[in-house]
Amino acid sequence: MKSAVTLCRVSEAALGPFVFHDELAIGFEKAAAHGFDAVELFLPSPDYVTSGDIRELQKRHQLDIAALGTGAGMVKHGLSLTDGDATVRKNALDFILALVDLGGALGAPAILGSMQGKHGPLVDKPRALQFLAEALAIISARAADHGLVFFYEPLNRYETNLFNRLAPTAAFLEQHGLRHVKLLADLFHMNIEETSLVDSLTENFTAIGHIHFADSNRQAIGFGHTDPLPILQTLQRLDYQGYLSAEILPLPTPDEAAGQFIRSIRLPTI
């Protein structure tokens, strides 16, 4: 299994669970330096950076791109893919498709988490799902033609009405016929919304791309309640070939943050 860590340069998600939020090339330097294997990027647009650049921070630090995060959308520019305006669904629709051309060019999925959006009083539940059901398939589409996968991330409820556990999900991208997306299981949601996270992770497991190893208050394993031997031991049987991903707080330090998550996925036992 390989590692990753979340590098962030939007400024609206300041306070949110990222580790680094310096500039690209001195995050990229303490990735490595605290050894991990890849690097997930939360960029403000699509033009934030080009592939030249990013490729070259890579080449420099021996550093994979695991993923690119859309979040920017939401926090930033307030888009989602099921709002009731159609102006905005379209916008939403350009903004993600730009970063999965963007990851298209680094070999690099991206991330639909926050601008799935929610079902309210302007869009039902099952207006918002034909609307995510049909964003999902032309990106499905794209993420293709650049021989790649799309990963949605289900939420907690406290984030999102739409899916909140894995399974539910899994079942509407096979019922939709979403070939090119794949789950990605966040820990630290799954945490408030699934029975068991090894269950969970066991019974989805051929849907699942990418995960976020998040404890259960959201920082790096080993400072909440979540025990990662039985989780670990579960994704080694079932040799789960992606990233564990740290998505979490910087707390209490980015670096104290960063070392504990790397000694949480090392367990000399595993």
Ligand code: LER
Second form
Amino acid sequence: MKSAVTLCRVSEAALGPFVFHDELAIGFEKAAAHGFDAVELFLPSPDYVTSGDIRELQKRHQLDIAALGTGAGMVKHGLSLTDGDATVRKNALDFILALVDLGGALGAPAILGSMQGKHGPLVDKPRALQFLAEALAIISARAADHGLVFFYEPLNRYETNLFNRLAPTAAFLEQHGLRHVKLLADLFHMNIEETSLVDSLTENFTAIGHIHFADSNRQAIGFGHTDPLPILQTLQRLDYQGYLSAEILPLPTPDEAAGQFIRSIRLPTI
Ligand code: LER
Ligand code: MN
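How about the form predicted in complex with the named molecule, since we already have the form predicted on its own?
Following is the full complex, with the preceding chain placed first.
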């Protein structure tokens, strides 16, 4: 199974679940030293770095780009696709499309996580879902133009009230014909929301494109109480071809988290 590690350059997310916060050149070097196949980038804005500069780092360190997070649009710029203000929604869409284009130049899908926003007093749930479906239709068409998919990530109840579980999200994507949008299954959120990690991964497998492989406490697997063996066996049995990505807290240190992550994705040979 392919491994990826998160590199975050967003100062507002300094305490977030990202392994390396160094400048990109150093982050790439550390990712390669730990033996990761790819990096997942969390950038402050789409023009923070050019695709040429990223390709240069990829070539130097033999790393793929697994995905590009868009959450800076929320944590840095206060944007969401379901905001009550049409200008904010438009800016959110433009921010995501620019990251989809950057990903397009790198062969990497972008992710919708926190920028899905929430429903509330100004925007009720049906209207929020309508905004979401309209935006996803535009975003997925752009991703498809690049020959890529786009990842939609259900989040736990403390982060969104739109989609918390895989199955309802998959049904929503299907209902709206969003064939180029795949699920991002984050085991940390699933640990809070799903009845069974294995059942949920199995039942929604064909809709899943990417996995944030995190323990119950959002550290590297092995540092919390999630049992990785049935999960890894299930993914192997289903022939999962995507990434297991280390979107985890950098604890006890970034290097120890990275090292534990790499150990945690190996199936024991019995
Ligand atoms: C993003 O991948 C994620 O999992 C969220 O919890 C970030 O807010
Ligand atoms: Mn995640």
